[in-house]
Structure formats: C-alpha cells, structure tokens
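Below, in structure tokens: the form predicted on its own, a single chain.
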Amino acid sequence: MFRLLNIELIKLLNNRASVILIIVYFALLSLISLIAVINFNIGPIDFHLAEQGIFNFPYIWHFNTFVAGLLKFFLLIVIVSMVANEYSNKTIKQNLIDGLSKKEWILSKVYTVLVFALISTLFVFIISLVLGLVFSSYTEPNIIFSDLEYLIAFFVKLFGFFCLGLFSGMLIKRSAFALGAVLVYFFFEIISYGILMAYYKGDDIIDRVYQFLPFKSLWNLIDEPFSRLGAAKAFASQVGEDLSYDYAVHWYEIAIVLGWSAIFIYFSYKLLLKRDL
C-alpha cells in the first residue's frame, strides 16, 4: 500500500496544477473559521453568525462537515486529472512496463482517493474542535464528542465522490471532458429531480427513487444544517412553517454511497483490463 501511495505522491508533487489545487482546497477548508466574523447589518437588524450558535457543540460537526462538503469539487479536479494525465503522458503504460500490475495500478488510485478523504476528514475534525473549544457554549466531553457520525458521513461522502471522479477519468481519459461529463450528469440529475418533484407534488416516490442515484445519495448523507439554527426556527414559526426534519445520519444512506463507490472502482478496473494500452 505505502509503495503504491509513494508512486502516486511523486506524480502529484511533479504536477504543479495538482499541487496548487490541493493547497487551495485545504486553504478554503481553513477559511471556515472566518465564518465566525461574518456580520450582517441590514437596517436595524444586526446578524452575527457566530452568535447564532453555529460553533456550538455538537451542532458544529453538522455545520462544518456540510460546508466543507461543498468544497469537494477542488479535489475532484485533482482526482480526474490524476487519472487522465496517466493516459496523456503515457505514464500508465510505463508503470505497467516497469512491473506494476493493472490491479496494483488501480489500487494506487483508490488508496490515493482514500487518503485524500481521510486527511480531509481529519482536517475538518481539527478545525471544528478548535473552533468549538473557542466559541461553543458547551464544553462538556459528552457533548463535544456527540454527533461525530457527521464526520463518518463526510468521509464516506468524499470517498464516494472521488471514486466517481476516478471512474469518470478512466472512462473518458481527458480531464476537461471527464469533469464536463460529471457536471452534465449532476445537472441532469438535479433538474430532473426538480421537475419530477414539481409534477408529483406531495408524493415521496421521487425521493424514494432518487435516493439511490449517485448525487442524491451523496447529498442525503449530510442534510442542510441551517434550518436547525434558532433564528431559522423562530422565523419559520412566525410564518407558520414547520422545520422539524430528520437530520440524522442513517446507515442505509452510507451503504448506498459505499455501494456506488464499489461500483465505480469495479468498472474502473474493468475498463483498465479491457483497454489496449
């Protein structure tokens, strides 16, 4: 495993664009802390985000993993480019000539995806822990370390998303077109979901079907956290809306994403086996 990871690390460090994207990604994750200083002044309304409890334990685990999950596209570019560059630079052929088997080659990519997801999760954990210890009104250990399942969901979400990028890069072999294909499918799924939800209004059949599709299953792992805020609940009660949602991380949602991850890895390997390199 470490030998394969070392090979991938050398390739990534020799790619300036990938290094820059990785740095930007983790820099943006660090900027989550700047949310604490955001202050909206609209007439008589003074709205300070940090005072709304977004950094309170255990809510911070939910909020930060959701926000950090929105930044995952930066690493998707790295994953897709990592695969596509193997074809354009002929390094995949050279690796196989040097004795790397096709199984080891695909495993090197999976291990890299796994490490990216793991480091990202650890990074978010550390940032959230520090912010929570500084701003949270609750610092009891049993409260601090509750709701950590959001970190598990975040890890699975990144891993599944990056496996999709791996498959897309393997399928199309050109990074720009592979990223375009991911975006096209994303918009197809989200637009078709919106149209069908409008058509079958009041019926949950669309949600029950779409929960098994790639992007909707990824989204379902961590529900939006904003409606849990006291200000959002107070506003909703004034306009007669009910914001009592199920925000929990469910095992079957994790299972669906892991299932898609396995499918993407399997078909990436099958594509590699069938291609004449």
Contents of the next structure:
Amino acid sequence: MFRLLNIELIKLLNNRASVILIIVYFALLSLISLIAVINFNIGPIDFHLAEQGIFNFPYIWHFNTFVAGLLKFFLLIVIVSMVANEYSNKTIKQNLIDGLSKKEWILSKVYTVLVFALISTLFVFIISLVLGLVFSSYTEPNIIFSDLEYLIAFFVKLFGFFCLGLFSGMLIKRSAFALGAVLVYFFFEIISYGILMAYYKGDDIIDRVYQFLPFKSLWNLIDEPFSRLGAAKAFASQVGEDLSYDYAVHWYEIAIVLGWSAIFIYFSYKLLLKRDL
Amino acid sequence: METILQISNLTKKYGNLTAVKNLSFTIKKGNVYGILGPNGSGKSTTLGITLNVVNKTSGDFKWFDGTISTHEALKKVGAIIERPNFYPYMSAYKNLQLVCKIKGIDYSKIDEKLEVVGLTERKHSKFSTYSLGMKQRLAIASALLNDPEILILDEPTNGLDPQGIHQIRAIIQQIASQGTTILLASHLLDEVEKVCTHVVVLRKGEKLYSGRVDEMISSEGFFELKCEDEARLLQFLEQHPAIEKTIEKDGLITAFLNAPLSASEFNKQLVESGIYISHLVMRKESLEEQFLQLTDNN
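Got the form predicted on its own; could you also share the form predicted together with the partner chain?
Next comes the full complex, and the chain you just saw is listed first.
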C-alpha cells in the first residue's frame, strides 16, 4: 500500500499545477475561520457572525463540514487530471509495462483519493476544534466531542465524490471533458430534481428516488445547517413557520454513498481491464 | 537453454480485423531476436499483449515458464514501445525514480544507466525539454534500470535523425554484446540484420518464418558476371552443374548457385574453358531480398 501511495505521490507532488491546486484548496479550507471576523456594523445593529452561535460546539461540526464540503470541487480538478493525464501522456501504458498490475494501478489512485479525504477531514477537524475553543460558549469535553458523526459524513462525502471524479477521468480520458461531464451531470441532477419537485408537489416520491442518485446522496449526507442557527429559528417562530427538520447523519445515507464509491471503483477497474492501451 | 517467453496460438481481433493470427514462437535466453514485418503486420500488437497493455482474443503466452504472474514477470523485463512515455513535467532523474519504485529496485542504478545512454548532464532537465533522440535514449535507460532478463524494443529508431539512429544502434549493439536477450521489432531490415541472431517474420498477423537469420539467408549466393563473348558464357553456364539459373539484364549476367562454389574456383573453370570475363562479383542475398521474397510471394 505504501509503495503504491509513494508512486502516486511522486507523480502528484512533482506536478506544479496539482500542487498549486492542493495548496489553494487547503488555504480555502482555512479561510473558513475568516467567517469569524464577519462583522456588520450598520447603525444600531451590531452583527458579529461569530457570536450568532455558528462556532458553538457541537453545531460547529455541522456548519464547518458543510461549508468545507462545498470546496471539494477544487480537489476534483486534481483528481480528474491525475487520472486523465495518465492517458494523454500514455504513462498508464508505461506504468503497466514497467510492471504495475492493473489492479495496483487503480488501487494507487484509490489510496491517493482516500488520503485526500482523510487529510481534508483531519484538517477540518483541527480548524473547527480551534475555532470552537476560541468562540464556543460551551467548552465541556462531552459537548465538544458530540455530533462527531458529521466528520465521518464529511469523509465519506469527499471519498464518494472523488471516486466519481476518478471514474469520470477513467471513462473519458481527457481532463477537461471529464470535468465537464461531471459538471453537466451535476446540473442535470439538480435541475431535473427541481423540475420534478415542482411537478410532484407535496409528494416525497422524488426525494425517495433521488436519494439514490450520486449527487443527491452526497448532498443528503450533511444537511444544510443554516436553518438550525438560533437566529433563523427565532425568525421562523416569529413568522409562525415550524423549522423542525431532521439534521442527523443516517447510516443509510452513508451506505448509499459508499455503494456509489464501490461502483465507481469497480467500473474504473473493469474499464482498465477491458481496454487496449 | 532457458525459455524466457513462450507464445502459443496467440490471436488478436479488432472487430473484423485480425491483427495477430494464431502466432506461436519462443524466446530463449541469450539470443537476439528480431520481429520483422511491414507496418500493420501485428508486431506491436503482439508485444503489447505480452506486455499486459493489449488484451488477447485467444491463445496464450507465458513468461519464464509461467512460474510468475505477468506483472511480476514484467519487473524483470525492460521494454519500450513506440514512443517514449514519461511524465513531461518531471526531470529524467525523477522519472527514473518512479520506474525504480514500480519495479521495486533502489535508486543506485539510475546514474549508471543514464551514463550508458549519455544523458548524465541533462538528468535534471524536464522530460518535456528533451529532443526525440534524447527521449528515446531515456526510454532505453529506463528499460535497462533493472538489468533486465530481456530487453524489448519496438521500433527504437523510428522518427530519429541519422545521428540518433546511429546512437541508438550503438547502444543496442553494446547491450547485445554483453549477452542480454533482446527482442527487437522493426521494419528496418539492415537494423535487424546487423544485430539479430534469430528472426520472426510476420505479415498480416501471420508468421511467415521463424529461425536463425543465417538460415533464412540460406541460398548459396550468386555471381554477377560481364563478358565480351556473352553467348559463349551463357552456353557454359547452362551446362555447369552448380548453376541453377541465369538472368541477363543490362549486359550483366546473374548466375544463381545451387551448390557451394567459390569465386576463384569458378574463375579457374572459366579460364580453362577459354572464357575471359571482365567482371566477377560473388554475392549473397541480403535479408532484405529474402524478406521481400517472403512477404510478396504469399
């Protein structure tokens, strides 16, 4: 395993474009902490976002993993190009000739993706911990370390998403087209979902079907956290709306995404087995 | 002799096209093999199959008597196929480090092999800045990294300038002289004739000949003759028991032998018959002529 990771790291870390994108990604992740300094000061209203409770434990786990999850597209570029470039440089052929098996080749990519997801999760964990310790109103250990399932969901979300990128790169073999395909599919899923939701108003059949599709299943892992904010709740109760909503991370949501990951990895491998290079 | 690669009844179809048809041959340790064939005769496809990058349709191949899996076997093989494929953004040295990692060997050989192909001075330049000749030499260095049991070269001089071709040939000859088994696919016949001991001739995916190069050029050769008195010479040739046939063209008479006969002995016989010739050359058919005969006749 470490041999395969090592091979992949030599390829990645010598590629300037990849390194820059990775750095930008982690820089953006750290920028989450900058939300803390958002401070509106309009006449009598003094609005300091950090004091609205977004950095309170355990809510911070939910909020930060959600926001960090939006940044995953940066790493998608790295992952798609690390697969597709092997085709355009024909280095995949050379790797196999040099004695890497097809299985090892796919595994080296999967391990890399796993490490990306793991490091991102660890990074978000540390940033959230620091932010929370600075701004949270509650700092008792049992509160700090509650709701950590959001981090697991975050890890699974990234892994599933990167596996999708991996498969797309394998299938299409050209970075730009592979990225485009992911985006086109992304919009297709969102728009069709929006249209169908409007059509079947009041029926949850669409949700029940769409929870099995790649992007919706990724989205479902971490529900949007904003309506959970104290301010939003207060506002909702004033206008008489009930915002009680299920924010929890469910095992079946994780299972669906892991299922997709397995499918993506398996078919990437099958593609490689079947193709003449 | 130890068998390195055995190919039996290998077939590869691309849709309707059969690129390799029921091909069998064996590579033994210590020989230098050439695979000859016109473009599109299935040379690269055959090598691709044995190198794990092309899927066979039917048939079988075995590396090292089938004792180890193909990808493990390939760690003991050095191969370059068509164009050199490396990571363009990495230096030669880094690229070779990667190959070392894949083959599971340490970095100590890198400098030695770069020296062999004369790239030591440019080893820290990016691969993308290399000329085609340098790229091809780097590919050879990469194939040599593990001191391979067999070196497979597919059209190694394709697209190179004369100096580049010369450099690559010198390197191949040097490697061959050290006793490394080599499999060289090429459509350049003089290239194969110069370095190979054995040859496999392919045409449209089928094997036309396989065996030793000197046995392929098996004829006794021929004389090229000129004489003032052509009629008498032709009459003499017709009666000579060692002459199979004669062809007259542009005043030059070519007499093909069917039994061994040296030029001096032949000259003596001519003089004894009172025939004095003005031109006498004894030649053997080149591999090229043999090859063209083989590939045309079928």
